[in-house]
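Only one chain comes next, encoded as structure tokens, the form predicted alone.
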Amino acid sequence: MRKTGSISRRRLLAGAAAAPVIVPGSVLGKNGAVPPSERITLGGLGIGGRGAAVLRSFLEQPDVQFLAVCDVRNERREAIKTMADEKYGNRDCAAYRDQEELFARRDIDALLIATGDRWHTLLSVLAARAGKDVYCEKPCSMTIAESRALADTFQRLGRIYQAGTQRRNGANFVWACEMARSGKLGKLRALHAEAGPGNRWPPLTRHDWLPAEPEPSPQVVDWDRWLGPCPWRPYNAEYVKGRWRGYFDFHGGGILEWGSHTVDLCQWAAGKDETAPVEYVPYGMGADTPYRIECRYADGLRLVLRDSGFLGLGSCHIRFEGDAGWVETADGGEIRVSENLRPLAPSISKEEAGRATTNHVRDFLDCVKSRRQPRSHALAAGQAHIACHAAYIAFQLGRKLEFDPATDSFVADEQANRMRSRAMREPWRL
């Protein structure tokens, strides 16, 4: 007879059968809980400050079970594992350093990706190939080529993608966009998108490096994995602490940082989620502020990216102007409109406006179940980012550029076309 220690396997099983088994009602879907068969299982990659805020919105949802975190920093792995374990009252959240281990988990339905910008497209594409749906923080891409690869991959594989442009589910922004989409502003003449204020988010990024410091153990910070597809550079702890923003290899500057939200809203309001402007004219090059890029769509509609001149309603202003009125709003939730539209304007509290991220997460989860496209789907995100990248290229070159959205290429400008993509450091590739 096969034995386990000093107790036979038969006696052990008999004892187990006789002992009462206590199963929490939540496991069975009782007491209002969602049964396991209806839960969406979630993993996370690179969950820092913003990612943790989004993860808390996920953990609020009764039909989500967070199973694992992956991060190149041990400190963050442990922090997110602790958050999940405290939520569920156990020690079950797995922690990984390599994303391949997370991708291999067949019991995980979807991933929250909140790494630095350099990883967003590549991890999203790899996750889709591994059969996962993706909620990814913005900016979602580093180049025009990455934007197209992102959109094409999710369309081809039929996975669900939600960009972290949560303002598409913010009450005040939704109302403003509906005013434009419904024709209540009349024929649209101009869309205004706030780019990062130049005194806080310079439009031009830096090309220098921070001084080299001793590289930590990969168990503490895996520096090679932190860099990912970016060119190699020596370790400096300031990068890991968040100072990577503003450096060309890691960041698209203020135009992309805020434009990924505000240009996205402008394109949604104008019904242009499948295209991009055809002309980009930069102004204020070399100065921190003010600056702007005047853009034009094929039908003549103007898109203006600017860092100043808004009404002071918060951050990430948008303004839509038509021949029958205008509307402007920002993160504060307040809505301003032309005199003739005041009877239509709702009063939206800061609390209601502040639920944008939770609403956005809920939109994603509902789409994971229904398989319909969420508001910030991959094509919409890709096209809005293409517009931002094209604007940034025009700003860097300091000249007017013409662009063909059908081919993602600049017209008769070889230098600009070379800036549509970047080489990835081996072994990373799309």
Contents of the next structure:
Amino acid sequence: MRKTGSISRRRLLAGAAAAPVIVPGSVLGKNGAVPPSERITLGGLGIGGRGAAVLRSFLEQPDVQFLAVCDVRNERREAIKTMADEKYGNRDCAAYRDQEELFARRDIDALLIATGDRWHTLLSVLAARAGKDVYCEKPCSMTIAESRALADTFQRLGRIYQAGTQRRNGANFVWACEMARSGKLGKLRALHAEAGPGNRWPPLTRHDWLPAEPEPSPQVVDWDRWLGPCPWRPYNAEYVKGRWRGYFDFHGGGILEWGSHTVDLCQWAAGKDETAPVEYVPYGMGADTPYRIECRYADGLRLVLRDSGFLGLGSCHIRFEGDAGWVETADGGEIRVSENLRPLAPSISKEEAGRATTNHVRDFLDCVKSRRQPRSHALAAGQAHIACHAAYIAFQLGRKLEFDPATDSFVADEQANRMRSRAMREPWRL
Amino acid sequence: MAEFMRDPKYGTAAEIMALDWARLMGILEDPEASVFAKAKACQRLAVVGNHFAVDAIAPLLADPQLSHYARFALEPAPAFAADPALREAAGKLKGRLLVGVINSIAVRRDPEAIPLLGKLVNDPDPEVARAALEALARIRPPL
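Having gone through the form predicted alone, I am curious about the other one (the form predicted in complex with its partner chain); can you provide its structure?
Shown next: the complete complex, the earlier chain at its head.
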């Protein structure tokens, strides 16, 4: 036992038992606060415009604690750190440039990935291997091979994955899909998915390079990390400011912009979450002329990706046609149906339709806790993206393609098969 | 409309991507062709290249600026053409370029690379050793 000037363990414990311990009410769940033990801790990567909107939905949830942001751009790191610090009234949000530092945080349960498309699969897979659950913005992959790797990884590792295809939790889309799934439309004959309009996002991407500009310090913009697995090209600020869409190396093209949502909904409606069409026939060239890709499943069901000819209900139209009727809806929330189904059609406000992202985030969080699969799980997202990529390849080659969903390969078309994957820039690999 | 890069001799990306495999090979073998032109040629050869093109692509595996583009062209190529070129490069390269080649060998699941990878798992460069180990895990047939 120690003498004067120090305190014995026995005295310390005796004093502690006598002294009152003040525990914040929030720790005990008072006044509606969720105790820390019940909160899901979250980190974010590449949080830009869309990512910030999704993050706001996360921050609205009482059982989320956002702990760290990672970005190759200093400006964004600081902006998201400020957003989080203001929310919590402290300065605790960590800011990283290197995702390995974020992955190493054992106190972070899940990650919001909202980088450019080129990083989505690789970061999701690396995050899963680091023991994290993932909410990742769409499109979820750049190739057929990436789509498969994504689905296989999350299935094998048992991590929770939610693709940012929030329309699976949008009231009007859910209703329309349920009409198809429940048989109210009769035997389904055709599914129509609106692909990104050709005059805004041409289906074909370009291989151009912008002129080289002096590369900023990596502390400001880490160009090597921005490129990640993509082929090297000289730095130009335009890419980093968000104008990377339309370039082959960084973007899956116009078909995936909305197709990742609408084809996904079509597959869900038809019970095709574990497969893809076996035939793809492209028409038109987009940009100046309407385009479409006629696809067919093994059972004869048609899937039509097109960029025009819908009822003008907003963006991301879907339309399901069956022997007993049809339904069409889009982001505006309005649902149109065939005459015979009008008594069933609900009235869904634009406001309610606009809560899709909030609902989707809540779905993810509930599944992180319950370990059930969320609506836009990795297999469903992966298969829908495989269908979109196959359609995109058919469009690039300008010819009909046949596809075997069991092997993720095209039938008797070597060129198409070569386009199923892209070599990653070293040191990155899946 | 943004002004895009062009090669003084071979033109724009679209013009290069429209060439046949023989002309694309010519670009890779032309010492005056820019990095841009060679990069585009490799990306197009990924789709239209054949075993003849491998001879023009393989030397670029050692080029720090073009090594990945060379792998971009070789990784999806038919087995008999690309595998020997990648194995040969793996026996010569070091550092990050070697890691890239190992990664491509892994994607292609080349069983003839197993002995070479078996040696590289003991490479003093931990990145190389780790890449070789993961490649072996991918290529070795299940027990």
